[in-house]
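Presented as structure tokens, the chain that follows is alone, the form predicted alone.
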Amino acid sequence: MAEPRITFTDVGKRYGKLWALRELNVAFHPGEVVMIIGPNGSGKTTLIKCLLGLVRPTTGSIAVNGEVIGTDPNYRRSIGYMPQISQFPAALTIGQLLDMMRDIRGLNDAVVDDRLINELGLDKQLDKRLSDLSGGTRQKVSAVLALRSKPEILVMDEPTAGLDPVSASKVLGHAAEVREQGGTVLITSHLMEEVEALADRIAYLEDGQLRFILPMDEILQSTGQQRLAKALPLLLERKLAAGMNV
């Protein structure tokens, strides 16, 4: 297997006297979907926040490409993150927008990749300006910021909360195109089902604690389920019964 893409080690993030993460250590490979999984307050919205630099964890450490990431946001240019909910400059444009991203990130047309914004109507929406879109367009404005610099590594936050099924689809198609280009994806969700046929691996969060990472066709295999969200609860009823803290 090629060396991991991400790498966290004894990562544990504390805030006051409540630890939303402790000692994580997990990987994530290139070429491959991580589904992460867990109940609200699980840790995992910390643990993006901690690979995207938002926040600093209070222990351990995260190496992105072998290297350790510090203080130095650079290796964040090889990383598409679409938040769940995205904070956008209100006075401006979709089009402006798009522009001062390119800007910003030093886009090239070698680099860009702009098919999201015609496959997701936003083409006819350029004018439009930020502070009036419904959240379902917001949604799609976040996607293709996230993709359309053909990213090594995508984060995407409750990708498909606010789309309709078509662009959802779409959406999670490009993701998929990321995974076969031999970049590492990492996606949060609620709604298994649509995210599920396509991630490599679960991994389950609860109490800040990775309980595992597992493949999603061993965990349909191991409980006789075709879906996940009929696997996961028998899988952790057994992790229970077998004396395991989940």
The other form holds:
Amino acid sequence: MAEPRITFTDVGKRYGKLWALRELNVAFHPGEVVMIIGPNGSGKTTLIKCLLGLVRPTTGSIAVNGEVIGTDPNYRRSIGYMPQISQFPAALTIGQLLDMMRDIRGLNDAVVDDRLINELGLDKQLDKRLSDLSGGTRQKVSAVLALRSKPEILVMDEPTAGLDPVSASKVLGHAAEVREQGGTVLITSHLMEEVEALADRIAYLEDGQLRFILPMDEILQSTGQQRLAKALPLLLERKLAAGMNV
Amino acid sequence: MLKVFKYTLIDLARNRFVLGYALLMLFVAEGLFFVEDDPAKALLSLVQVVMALVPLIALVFTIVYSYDSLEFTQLLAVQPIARRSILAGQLLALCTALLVAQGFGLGLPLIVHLPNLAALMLSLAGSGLVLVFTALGLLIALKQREKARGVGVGLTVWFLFVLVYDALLMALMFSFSDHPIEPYVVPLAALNPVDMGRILVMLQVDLAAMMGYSGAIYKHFFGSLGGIAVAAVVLLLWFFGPTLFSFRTFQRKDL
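Would you generate the structure of this protein in the form predicted together with the partner chain, following the form predicted alone above?
To see the whole picture, the full complex is given below, headed by that same chain.
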């Protein structure tokens, strides 16, 4: 297998007395989509935020393409991020926001991928102010911002929440393209049905610890189920029975 | 930093609160010049309004704007851009927007009705207060996680600077009225940027004579170019102090 694109080594994050993430050791590879799941408060968002540099790990280190990330923001050039909640400066237009992000990332027109703007119907709304957009349209803008720079690493936090099924499918289609081009895609989602077709591996977090990370096929085969939503409870029951403290 | 500044300023230029602030200042300033026959008297009333209103508006607006743009700040923080550039761009844009609004609402009536040194000093003191309290507002927003708590802390800070500090100084002077404590009270007054702004303007309208012995000391110290330079340095320290703390806080903050 190729060298890992992202490596978490003994990563822990403590907020006050609470450890949101503990002793996380995991690697994510080029050309794969990993779905990160777990109950509320299990550490999914903290894992993502550590990778993005939004929070500093209390212990351990994270490496991207072999380089341990520190205060240098340049590693984020390779990352596209679609947050769960999209809030933008109210008085800017969609076009101005896209220009701003392009300027900040130092992209030129030859590099940016604007297909999704047209596919999601945003091309006719570029002059519309962000304050006038519905939640779903803001999510579309957020998806465009994440995918426009053709990222090597795509991080999506509940990407289909608030999107209509057609738009969700288009966004996930572009995420699949990132994988096909050798990118690494990390997705957290509660809507497993929408994302499971895309996932190569499933990482399950609970109480800030990674309980398992398994290939999707293996989970379905070992449980004899067709869908992740049914396979996952069975797998968790088995692991509990086997004393794996899940 | 300039990219964040540019687009934040575009956003702020269309912000209703900023436009409202400009119109409010214009309304108050024009109103005072309209009701007072003597423009110098209108200026004195305007000083009191500016010294109370400017810190309040700068503090509350900066705090509320910072909280409301938290998710967008997070989105900026995951781009290949240093956190100090994000904060510098946002702070510069906030200061610029409020200064332009104040220039329109306060500066314009002053130029029209009373183009003299006192009016210029009021404009400069007001601008200094915008910078100081915008920096303080940003620090408060970064230190407090909750918006309501942040606004509460901001209002408390405003209350302390505008009312409590003066009351304490008055109490001090009253308690030790038998002793010559003015030489000690003057530097204490200068520690409060609001008082300092007020003193600088008052000295230009020659009101020091009405302020007794304290006025004479103020005049002796702040009446000179050296004194004005010291005042400017103190105001700059009040701006750069909180700003440096903000940068340190933002650099380490979990977003």
